[in-house]
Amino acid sequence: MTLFIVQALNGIQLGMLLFLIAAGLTLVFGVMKFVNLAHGVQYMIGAYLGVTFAGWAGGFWAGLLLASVVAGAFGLALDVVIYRHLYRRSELDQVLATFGIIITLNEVTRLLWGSNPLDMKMPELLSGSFQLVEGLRYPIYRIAVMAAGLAVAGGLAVVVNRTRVGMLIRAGASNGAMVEGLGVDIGRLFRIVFGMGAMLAGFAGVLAAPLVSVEPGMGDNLLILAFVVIVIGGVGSIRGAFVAACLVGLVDTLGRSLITDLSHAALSATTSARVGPAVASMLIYLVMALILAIRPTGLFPARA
């Protein structure tokens, strides 16, 4: 119990990453119907940043805002010279103009900051842990990763649901020519919703940089884990992204502990040490094909 109990909170902490991370791609590709693979670049460039920052102005919260602002403006400039250009092309257009951002950035970032893993320190005030049973300590950082996701999402809920940019931002995923059509700067609304993904990216780089090792291509892998939390949550919608992102998280991280224990008790060590993570990988995309063979178009899709 004392192991599922730890495995559920960081199951539900790399769900509060990967919203960060999927809920500006959701309304990139809801929105902009812009595929963009580039995304977690974002992720891992806010988390070079945020090293950066903290280095430089001597602690993790100076890092977090400086490197969540960058990001935000780097993903904007990519935009303005990059990917406007690619917004009524095809989406294998899109797919192979975006891979090579990702690997041209994985290389840029390899030249300036090198290829030895970076790391960063948890700030002082949410260094310690605290028991949660008898028997059983757990980080207060982690938890604190846990209040931003919750904290990002529901802003992002009043800002997507009551505000004049969010009615215009479920309008343009709703029917864009329209929007264009009756007088709005769509371009100017493509650039928001591009900056705001871009901006939360960055700000789950810098959250995720005390807990993993910041590395060229760490964006990668959560990329793709990003892309199963908008299909299973429905492209377009918050609130879809949200449930979705911790449900992936609770699937992989208890598939990955529990599994692997589980199957000791029909195969051998060595057996079950490769058999184990093997199966657990492939949880979360047969929960993607459950969910789809019910609700092909996701859990919660953006309303029309």
Second form
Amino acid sequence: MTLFIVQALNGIQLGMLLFLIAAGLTLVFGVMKFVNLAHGVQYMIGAYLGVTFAGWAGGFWAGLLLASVVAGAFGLALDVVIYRHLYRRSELDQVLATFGIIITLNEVTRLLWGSNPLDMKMPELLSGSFQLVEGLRYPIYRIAVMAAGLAVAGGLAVVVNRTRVGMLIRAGASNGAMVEGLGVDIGRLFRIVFGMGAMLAGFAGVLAAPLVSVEPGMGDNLLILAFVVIVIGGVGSIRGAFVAACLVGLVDTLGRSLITDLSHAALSATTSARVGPAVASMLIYLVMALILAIRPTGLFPARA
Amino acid sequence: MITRLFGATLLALAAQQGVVSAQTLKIGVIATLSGPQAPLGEQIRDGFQAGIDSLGGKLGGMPVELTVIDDELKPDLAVTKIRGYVEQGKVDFVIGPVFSGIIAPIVKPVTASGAFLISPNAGPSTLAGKGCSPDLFVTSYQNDQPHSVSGQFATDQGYKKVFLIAPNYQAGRDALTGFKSRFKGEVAAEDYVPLTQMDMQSEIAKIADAKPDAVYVFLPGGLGISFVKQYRAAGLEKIPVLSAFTVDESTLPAAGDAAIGFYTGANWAPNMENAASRAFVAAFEAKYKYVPATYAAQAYDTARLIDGAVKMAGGTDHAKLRVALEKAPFESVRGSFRFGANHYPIQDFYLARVAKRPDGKLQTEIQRKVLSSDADPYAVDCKMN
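Having seen the form predicted on its own, could you give me the form predicted together with the partner chain?
Then the entire complex follows, led off by the chain already shown.
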């Protein structure tokens, strides 16, 4: 039971990280109808900038602030220079171009920072841990990551539901052509959405940096999970992204922990060591298939 | 008259070139130099170059024409590139690769061209037994050995219950099989994680729950870095962690101080007490500004092996070179080193521990010898013809 609680905490924490990445992705995909595979790269850039700025500016907090802002600005620059030209192209063109950007930026990162993974120190304030269960301490930093995710989710909910920009974003997600027809500068709206999404992904990258290995291509695996999240949640919906991110985080973490134990009880040790991990890694995709079979547009479709 | 003179000059030039190329050793290094595993390929490349530099830029007294090839960790691409290279002209040696998935497809193209293939890292069981080749030498180890070191150590320590973690792919399964081959106690769990997993907190919770006497992990690259950082934070440092290819000089700069005290099974460590090793580490760090891992040490040994063999054979005659290579006429940074009948090394293995040097850099340091003159179990199946 205690193991279950620990794993549930881990699941929610993964969910929060996924949400930070998926929030930007779902808005860009929902509002701009733009398939941006290079969104995971923003996460990597955030982590690298975080390490670099923390070194220069002396500390995690300065690194977090500077890296989020610069990652956002970098995303915006990519949008202005490259992505803008892809909006009206077919999805295949968008996928190809943004996939090329993944490869390019991963290698540029390698050129600038080298192939060796980097180390990011936790902030002193949050580096402690507390006794969660007998024999296992839980890092305070992970609780802080959860809190940061929740705070961003709350902030986004206010922006999207209570402000003028949020209203335009919601309108854009449900019918972009109509919003443009009403005289809204859709290009400006797109840039706001894009910059915000890039900044959140960069922010997630800095938050994750002390926990994982900072290396080229670190965003590529998360991107796939982020796409699962936005498809389950409903493209364009922040609320959907939040619920789906928690769901994917929990199913993935608990699934991997419990399925091996379950298969261990049912099968021989060697078979379960083979079957368990295989089923566990499929689990979120099975959940996705199930949800899409029942609700083809996701849990909270933006378009009514 | 002019034509004749011109022709004669050309002939003379050609003859001269022929002489030069006969005196040049043509060597190709194939390693993974892009993608997440690039640091290992860079260690191989730099280690081999350091070996050449240590001998005044020559091997066996001959100047070296060195070509470096990136296999990008793609077997099909490696074959295409290596074919292109060996077909250009007579190649004497191909050094590489890093990964076992690359070596199997390139053995044939290299050896068929008349060159020797010397692997400074990959040592799969398939090429150690029935699939052994007279023109293939491995200067690293057979892949099972670094894992069986920790298995033996766990048995020696009397650990009753050990928790095992490895990535969910063939090398991960082989690693745990290697550990279990010499471990006599109970396996608490065999936990296979996806290669792409970035957070190890879930496995750490399981370890805390299982309360084993020790943990054995094979978590290469980023997986291991995440594990090391999070293991410390979870307060589990009382449970010792044994490993292979998880904490080494390629991952230590990123893992940081959290890695201090982790154990690893290895055939060499930078604090090895012998003159050859001290000279290697000093020269390598001076030139490349990072601490060499076993990959670099094995590549360095490979360069010195070629030097000794060419000298002993008195040139590049293939049959003579093979006889000379088999005698391993060089001083290894590992101290004792010789080849078994399958051209894989017979050497000592140690338990090493991560420690901080006086200059603040992290390195693995030898604690004790675990296996003496260890030969791999596949050698008996090898019939050279």
